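One chain follows as structure tokens, the form predicted alone.
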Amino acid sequence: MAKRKSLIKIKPKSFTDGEVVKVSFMVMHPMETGMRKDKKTKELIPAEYITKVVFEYNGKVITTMKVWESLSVNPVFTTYMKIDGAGVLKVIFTDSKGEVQETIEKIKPKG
């Protein structure tokens, strides 16, 4: 299975230890339903969406997110944390097919 396109933002870009910033998380996913039909074949697009989304920070669970098909297509996936000192920032996502993946973004406070 190939790796999907992702990416992790955080806002602002520069912030100190201690700090609240808003981090998102976007994935490339086609989030189907399993209620489509495609539009030459006239079968139904088997189910395939994100079920659950954890972030962590230097193995700290910050949250987990259950999620179900209704989700836009390529979904962002938003969270506030407190910055306690540089580390690794990571975001697990699994999804109908048991497809498990994870995202890492280092994380360096300034001053």
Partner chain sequence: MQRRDFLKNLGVGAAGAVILPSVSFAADAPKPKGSNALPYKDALNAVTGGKTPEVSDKVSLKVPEIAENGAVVPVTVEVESPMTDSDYVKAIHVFAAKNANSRCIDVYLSPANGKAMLATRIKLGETQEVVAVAELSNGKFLMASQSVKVTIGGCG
Second form
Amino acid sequence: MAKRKSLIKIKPKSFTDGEVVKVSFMVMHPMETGMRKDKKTKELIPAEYITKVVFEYNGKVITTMKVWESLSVNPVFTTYMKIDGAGVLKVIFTDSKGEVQETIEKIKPKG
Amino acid sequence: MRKGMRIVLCVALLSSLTFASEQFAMSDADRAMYEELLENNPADMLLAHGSELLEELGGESALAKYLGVSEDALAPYLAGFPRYIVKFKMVVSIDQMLQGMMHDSGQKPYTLKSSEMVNLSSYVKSIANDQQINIDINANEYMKEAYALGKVVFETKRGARGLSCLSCHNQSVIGSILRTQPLPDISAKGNASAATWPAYRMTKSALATLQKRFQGCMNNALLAVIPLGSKEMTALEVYFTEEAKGATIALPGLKR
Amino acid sequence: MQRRDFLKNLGVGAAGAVILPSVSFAADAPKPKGSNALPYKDALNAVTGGKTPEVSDKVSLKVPEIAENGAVVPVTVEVESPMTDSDYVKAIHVFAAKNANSRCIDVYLSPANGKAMLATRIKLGETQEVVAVAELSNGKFLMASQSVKVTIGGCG
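What's the form predicted in complex with the partner chain like, now that we've got the form predicted alone?
Below is the whole assembly, all chains and molecules, this chain first.
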């Protein structure tokens, strides 16, 4: 499976150590509920949705999300996070078909 | 029965062009919530992909060189598309210009409807973000012609219901509710179509160009669909872009 | 009234007689239920262990009154909390009361979040209540809810 397009966004773009920033993770994912019918074949489209999203900052888990099929297609997840030194933020998602993928963003506080 | 009724209702509304009984009036608080969605537009991922595709072609510097402008002048130059390009001998939109660039560098161009081209051309148009649309329909006879043709396409009544774009997109019907949707003002201040497309359509969960959006309306209004990149389609884009002249480009847009 | 004005503006006048294409519809099958189906009451109990959450203005739930499109409904939950080691929000749960599986998302937080907030987008099949429940570090549950009207739309 080709890597799904994904993106981590931090607001504000420039921040200092100790600042609380807004973190958004988004991914191109169909979030199929398993209850939708293919318009042509009339067959049910198999379920395929994200089940879990973990935000890991310098190896420490900051936020864990248990996700259900009622989230929108190409979902977006936004929470806050306290900046605690330079390093990397890793967002790892798992879906109902067992696919696991991680997205990485460098964290560089100013000053 | 509810589902069945709903479908009948939709068909009936479409074929008679009546209003939905259920009025759709958005409160200011709701509008603010939807505007906030722009902060995290799923299309940002697709434009990021478009940016990678442009890097493969040599990035902004290669694009500027191809267009014969300095890198500093690239953004305002892109804000003037569609343009007449001498080496193509025709008026083109950004996607066709990029096909030319790919071809001239010995690569097989992406097709206009491919997701690669939609992502790439959307990213390239977004290089002009914060610039004002500066199309010049008097730049030469070709641009004049394209604008005139675009106006004809916009105003010509055709199809099974004898509708033109103007039937639904004119000053006196803007804001009227058609099938739960208010008719949009295509040259609205701060939300002009040519400045906010390519956009992510939430109903389709996909990024679409302005020309693709035109095709959507053609389908809905039972007008034969004009092909992407055809002379008429480009002319229609010229017309919409002139209608949005001076508007600040803000891409990708986010639409219902 | 509006209809007549609209037709006049369109310049198609009374010619716009309704021609209903003959479309046949299959009898309405009962809504299929996925393996995750769980009614709201049960889902809530599973989270709170049977406790009834206290309605609190410390939980601010922002959803549109009228959803433009049921497939993408923005939801933002913010919980007032110092987010210190001794007093923080452990989790935020979002439910769509009438979806077959009423659970949307469970977010587990820690003081390292600095602020207790979740924003996402959910699918709503019909007009219904959206409920946000916050689980505090002292074991208390707080909640807020708001109804979202889902207009027809999406049939074109």
